[in-house]
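Below sits a lone chain in structure tokens, taken as the form predicted on its own.
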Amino acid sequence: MKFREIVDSPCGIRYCFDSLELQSGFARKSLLESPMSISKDEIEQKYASLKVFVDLVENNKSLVQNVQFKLQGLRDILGTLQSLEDGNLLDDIELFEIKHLALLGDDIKRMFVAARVNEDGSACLNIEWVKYDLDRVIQILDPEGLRIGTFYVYDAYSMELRKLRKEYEVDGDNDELREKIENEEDRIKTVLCNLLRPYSDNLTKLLHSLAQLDIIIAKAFQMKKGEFIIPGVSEKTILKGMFHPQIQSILAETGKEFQKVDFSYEIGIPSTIIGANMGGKTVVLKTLTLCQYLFQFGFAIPASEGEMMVFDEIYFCIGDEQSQNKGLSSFAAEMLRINNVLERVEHGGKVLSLIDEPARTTNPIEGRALVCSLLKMIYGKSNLSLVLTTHYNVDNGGRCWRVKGLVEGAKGISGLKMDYSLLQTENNEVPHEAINIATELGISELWLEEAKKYLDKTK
């Protein structure tokens, strides 16, 4: 799975992506094309790099900001480098692009060395970096040693070229001289391309490394600004003080605070979240999904403390699953998607599935039966973690979490306020709080009185 496949997930990861202070379009493209890490070692390595840069942001912010300024000059020249490797003759603009890249890499390397971060900068980046022969590339494209970010076929390349150009200055209308100059320039470009070709692979690696540098610095600033944390890599998931940054930002604009919550789950034991509508169940599910994606793409996560499991596949089922193109109803599309998760589990991959109120669009008797049977069927699966929300009273063989719900407080029309914290419970019955919540919303008293009378009759 690549980042671009999940960037518009309804969990809200687009907000985190857009808030990254990336300096180059190529870094943005590289992040979108990056694959999800499914290896514990790879995730730990990414976090080791992130920790180094978070430390740099804290202790040498000016260095990091100066590097960011330099990275604004990073351009996608993969096409040029491929053309070089393929043996094509490059024009002046393409040779300029290579010179600019080499000088950029060398300048940033010098900045790290001057700051005594590390002799060669490699420990600081913890990614492929400076075993590339930038000096030789720069010598080839900057024969006069001026380190100026421009390129043309310099007189220093050829005494013959210098001679022809001087003659042309005197006789500017001489077409034969002009042709000789162009032929000599092409000859020199051929020589330059032949000299540069052995470095095409290292230049490509340098380009990708600078993009990764841009990305990791942006992640470090995001972690500091958002007060995110780097979780441990574990065989279970425990998150404390978890929050959704986008919703937190929206609430802050109206002077409200996001109530952070704690949650945990593990392999083989399904977790069910129950609670009244408007109780925050869906927000919890979105936040869990967001944290998992961020974790497996090497971002810090929005929580106070945490340790997390690594999964091969992540499935997030939420909202209207209707597919008009396939002629499927919401219910049918949802059932097929959940069934796809079950099939993937049978194939042996380690799967995390997060499902928001499954079977809610069918009648409640069959809906409850489908949810209860799903929980029973997947209990003990050694390669599946399932977290689902529901408004059904379910027989749950796993863990059940209940939104604390309406409690006494200063807020609210009737002196009640919503507490979104999650409590583990042995009682799987969904709390009956719809009338109270409707009252808090200021819904018609006549309507609610009639609803209460109806409830009294059905008891």
Given for the second form:
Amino acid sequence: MKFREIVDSPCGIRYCFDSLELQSGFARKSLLESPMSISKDEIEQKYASLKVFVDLVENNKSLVQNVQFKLQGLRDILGTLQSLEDGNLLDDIELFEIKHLALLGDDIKRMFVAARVNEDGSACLNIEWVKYDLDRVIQILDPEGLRIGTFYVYDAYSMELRKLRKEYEVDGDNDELREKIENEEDRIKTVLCNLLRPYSDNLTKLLHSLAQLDIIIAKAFQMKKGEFIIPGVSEKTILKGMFHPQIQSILAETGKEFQKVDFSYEIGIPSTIIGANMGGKTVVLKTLTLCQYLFQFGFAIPASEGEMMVFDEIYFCIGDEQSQNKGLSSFAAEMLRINNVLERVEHGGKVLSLIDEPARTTNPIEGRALVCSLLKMIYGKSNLSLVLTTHYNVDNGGRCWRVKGLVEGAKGISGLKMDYSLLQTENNEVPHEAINIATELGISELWLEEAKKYLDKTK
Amino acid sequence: MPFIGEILKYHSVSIVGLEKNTGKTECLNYIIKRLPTDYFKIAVTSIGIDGESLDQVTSTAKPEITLREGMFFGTSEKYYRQRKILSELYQISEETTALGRVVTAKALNEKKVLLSGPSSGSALKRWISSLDEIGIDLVLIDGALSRLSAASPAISDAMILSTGAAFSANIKDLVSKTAFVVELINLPLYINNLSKNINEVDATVSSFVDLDSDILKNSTTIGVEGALTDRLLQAVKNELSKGEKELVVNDFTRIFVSPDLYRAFIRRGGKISVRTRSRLLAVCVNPTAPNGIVLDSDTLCFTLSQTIGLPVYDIVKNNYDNEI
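Show the other one: the form predicted in complex with the partner chain, since we just had the form predicted on its own.
Entire complex below, previous chain first.
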């Protein structure tokens, strides 16, 4: 799974992606094309380097900012490097690009070395290119030793070229002379390409690691700015004080505060979240999904502390607007999606599935039966973690969490005061607060009165 | 030499023509030839496709731009690869045009080049600011065919206008049409008497929505979002009998109204002002049209100069090099 495939997931990870302050388009592209880490070691390694850069941002911010400024010059020249590798003759523009990359890499390397975060310092442990010798590449493209990021086929490359150019200056309309110069320039470029070819592999690696550097610095700044944390990699997921950054910022615009919540789950035991409407159940699911993706792509997560499990596959099922395009009813689309998850579980990979109100679009009797049976069936599956929200009274097959809900007597800014915190509960009776909430929302009194009468009758 | 000293006072100068073949490129070459290069870093580019060796529309020979040693230029990758000039590459932009990315290089000898720089006003603006790294003192912009956009004060500080027989073959008509453009360029800056904020107007309207006559009726200063069109001008004109009206446009390149309507509006007491102004340094004329018509250069220069109150030059006929 690539980052590109999940960037528009309804969990809202695009907000985190967009708020990354990446310096180059190439880093952005590299991040989108990067695969999700599914190994514990890989994630731990990514976090170890993130940690290093978070420390650097704290202790040597000017160094990091200078490096960032340099990284603005990073360009995607993979095509040029491939062309070099393939044995093609590169032109001025392509040779300029290579020189530019080599000088950029070397400048950044020097910045780290000068700040004493070199090979033996821990900082750049994961940046392989520190070891690459760029001097030779620079030397080839900078015969005058000026270390300036410009390029042309320098006179210094050949006595013959210098002589021809001198002649041409006097005799500017001589086409024969012009051709001779072009031939000599091509000969020099061929030699340059042959000299550079052995370094093409290292240059490609350099290009990728500079993109990684850009990404990791952006992640470190995001962590500092958003007050995110690096979670531990563990065999269960325990998140404390988690929040959804996008919703938090929307609330902040209107002067409201996001109430952080705690949640945990483990493998094999399904978790059910129940609670009043507007109690933030869907937000909890979105935040859990968001955290999981951020975790497995090596980002810091929006929480105050936590540890997390690694999954092979992550499925977030939420009422989907796309189903109609496929000619399916919302019920049919949902059933097929959940069925797909169940099939994936049989394949043996470790699966996390987060489902928002399954079977809510059908009649409550069958809907409830479907949810209860799902919980029962997957209980004890050694490779599945399931979190779902529901309004149905379900038999407790696993752990039940309840949103605290309306705070009686208290009024918030918009009239209602909701406590969004989650409590583990043995009592799985769903709250009956829909009419109260509707009243607070100012819904037609006539309607709600009728509804109350109806309820009394059925009791 | 006229207007060269003036040019050096600005950071960016655009050369725009009212029509193709009005001598814009001649004018640019004239300037380039006379600018001091030894202590002055100069960059030249064009907006959109230009600098082709043959006029794409009328197939008449078009002079290429001759750069002097040490001058910087911005052109597309495609033209850079075809260049005959010896040049050192300094920058490659991230943005692409139809002819590839825009590259910035320094001329190492004197030769002709084909220029095709950034393709839009905003891209051109970004290119100009990227030149800060090189420390360029003056940017010359060759405006594309009959487009004034490069002359927008948002892009260049000052401008030189070229006009000529290609624009109109009748001296009287040519003078009147050119004078109209000059009048728009010289529109006064908007002054807000109540506050210093020039963004503050009684109401803001756009030409492309349903015009709310109440807003037009009840406001004295009316900001125009985007273009000022005949439709909007006519609507405001209709309200003039009921009180003073001042239309505030961002700059003259946003005005697309017919001269007759404009004059009628002004006669009735209407005012048009701009938020930013471009300095018009000079007007150059080319009395020869591609279809063979040749106007009398002296009469044209004299009449036009009398009408617009600015010096007018025919730089092909007279080189003015002895003038101070």
